[in-house]
Amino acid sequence: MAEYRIGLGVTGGIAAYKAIEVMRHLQKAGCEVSVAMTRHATEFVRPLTFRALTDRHVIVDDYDPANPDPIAHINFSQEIDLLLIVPATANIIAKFANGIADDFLSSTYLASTAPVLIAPAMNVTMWEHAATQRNLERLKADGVRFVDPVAGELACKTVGTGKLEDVENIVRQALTVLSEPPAVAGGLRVSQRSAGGTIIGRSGNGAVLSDGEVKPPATAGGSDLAGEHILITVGGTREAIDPVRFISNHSSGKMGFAVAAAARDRGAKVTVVAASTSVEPPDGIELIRAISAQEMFDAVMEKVADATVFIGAAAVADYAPANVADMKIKKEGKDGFLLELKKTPDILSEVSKRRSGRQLVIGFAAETNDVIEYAKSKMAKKNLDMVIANDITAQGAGFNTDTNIATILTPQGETALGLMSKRALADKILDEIINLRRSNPANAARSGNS
């Protein structure tokens, strides 16, 4: 049996024809599918399309004479584990942030308690106009998650932000947010079934069986970074002062362990330097701990010659005590403490340096202000193929969340992200590295570097 049901709302727009993708990979990861269509999507796309891929019934009135459930909007929505909207317009936002529910779609939306994710595809004014921002916001407040689109050409040959999110990245937001805990995801039912017994909850490794057997998260099963290896620094570094004081910051790796367990998912080997972490790092991949920037720097060159890409994500100290005590250092009869400190080694400076061939160099820039010309200048100072920039003052950005908020930097230009999960900006940063390996296949030798 499918180890989850997803709902598939599918509205009105030019996008709809997209929501087929979508519907085979979400069958390709072993999910069940039902389809939901507003009147208006059945002009793009006839249900019997859906049908035929699905072999269920589409519902586009709960009414119709040929629906074989009276009540369909209470029990199609009882029976999923997430609603997935593709394409979202701005009618069925606008909907759903205002209660109303004046057709089968947006009915299922107030009857569900699934987790619901919405991709929205419509026209750049519609999309920026100060009403749809407003439901936008108001969804978001009451738990909503959003694929936001992305810029381009739209159907209307205008260019600008409004165009449908990538199918590949649509169903691996839908697949995060189905491996999340309820307290994350909005709850689960217990009338799901699997093999292993009904499930009764969801671990950050997947369903939990009543019988407690911790089944597998589905995945996108895709492959586009097979042939990588990434190198990820993560977590925060520990300067030593004395054998019971240190000198550290707020990191607690989540960030850096989200890119390595996506880049895992996505057939990539991934190697993990890990200084001090507050969260279990995935499995599958190789770790290596190094608690001090010294002890990082030193992990990094050793591997670094076999990896295709690293990912600078560890918050490195800056500076380290020049002198560490052999002994705890005592406070009687002392006013005050002078502490003399040391640069410590510039890890993604050296192996910028040391690069050759095709290896991708890509760091964070955690700031509080001007946060995108330090990360600017940060590219350019330490020939960097992308910097992802982020102000870790803002709210549901920065240490110790679940949620990011970041721009992404490359020399084609920035991409300025909203509120997401760290696994949702994760797979946006691969994206980003299989988009740099397209436009320059050969990664050609930059200045300085042979």
Ligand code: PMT
The other form holds:
Amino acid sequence: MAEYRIGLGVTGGIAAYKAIEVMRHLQKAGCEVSVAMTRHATEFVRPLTFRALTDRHVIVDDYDPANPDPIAHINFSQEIDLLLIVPATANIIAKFANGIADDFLSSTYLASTAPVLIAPAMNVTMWEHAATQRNLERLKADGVRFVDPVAGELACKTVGTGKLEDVENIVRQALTVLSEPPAVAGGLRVSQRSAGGTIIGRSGNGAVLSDGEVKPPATAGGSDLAGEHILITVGGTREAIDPVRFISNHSSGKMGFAVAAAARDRGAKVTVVAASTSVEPPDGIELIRAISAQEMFDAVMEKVADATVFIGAAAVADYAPANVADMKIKKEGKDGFLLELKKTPDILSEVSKRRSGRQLVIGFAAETNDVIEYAKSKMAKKNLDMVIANDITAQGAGFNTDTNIATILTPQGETALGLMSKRALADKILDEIINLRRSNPANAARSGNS
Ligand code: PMT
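Right, and the form predicted in complex with the named molecule of this protein, after the form predicted on its own?
Zooming out: every chain and molecule, the one shown earlier first.
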């Protein structure tokens, strides 16, 4: 018996073929998938493909005489634990947002009380259009979740945001929604299971069955980091000059928080030591604020013995004012002044020196030139298990962007990754952690760090 039943809605975009991969991954994770397609989607992929792979009738039109169920949109919508739309066009998003029910999929949306997860894909101008953005906001207010599209080259040969997110990420987020409590997932009804009890709700750990048993969520890597405690530094440190001024950098915290959220979603315990950030931290993690490099150093050293993995994603100032003025430095009578700087403690190096047992120590390298060369030298000097090298001058990479372009270096070699969302990169980093654990028996134990 399948752990979860998913209604997969496929709409008419060039990325429709990727819905097949999504379906296969979900099936491998133990889900039962029923497919509904819009008429336009059938121009891109034939219903027969989904029918052959699901062994179920694929519904395009309620009124089609071949449809075995005369009120399919009601029955289909009541029998699913999640309605997942891959890819979602601007048109279906607009219909959902406005309650238009003029075909099977839009009627199913209205008739269902299951959580809804939408993975849009479209041309960048359509994505950025005020009407689309308004519809997205409306749906978010209604509790609908999104796997946002990413930047890249689109089918129309333009470059911009609108590309369907990685299949693995869509699947992972679908499984995460299924494993969340009802208040978060939104509107989850009591649904019947033919074996093993009735699902009466969702816990953070999975489905709570009426017989009291808690089932772990179906996974496609959904809990592959269970047992890990990941300590991550995030954001840009601020080094005070006086009570008013400081030296800092452009880090927003997006990269580090993306790693934290992905690790949390994959079952890890996550502690974040964050300096200055301009985005909201994710829920469900331990968050410690430490603004200067020295404060970050102290907070990390206090926590690191309990961690199984350390990831330095923060942009830590290498130098700080040697003396911090107690009072605001006055400019009167001065055409300029010299500021003496002293080196800050190197957090990553110290963690690496103190490492014990199976603890993995991972750093980022933010470079503007000779990226791989510098990253390799950091890896050797600081004795790291992995370095994520990003060229912060590349378009769509580095500070304060939603995307990044990185090369992951490990003792096994280098993997150059193209432009992707910071969340997708976060998952690639976590995948490499799993690979490191598998490839080196010394890293493989699952409990404690020594
Ligand atoms: O936060 P965002 O806006 O999303 O931007 C993301 C990012 C560009 C900040 C991130 O992707 C990144 O590259 N982080 C590392 C930035 C950095 O400080 O790189 P670095 O090459 O100077 O340092 C190398 C490593 O040593 C880093 O892991 C850093 O955290 C660590 N370090 C550096 C100095 C120091 N005193 N202590 C450290 O731990």
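Residue numbers count along the first chain shown, from 1. Bear in mind the structure is a predicted one, so any value in this text is a computation, not a measurement. Under this definition, the rigid core comprises the largest set of C-alpha atoms superposing within 1.5 Å between the forms.
Relative to the superposed core, T125 undergoes a Cα shift of 2 Å or more between the two forms.
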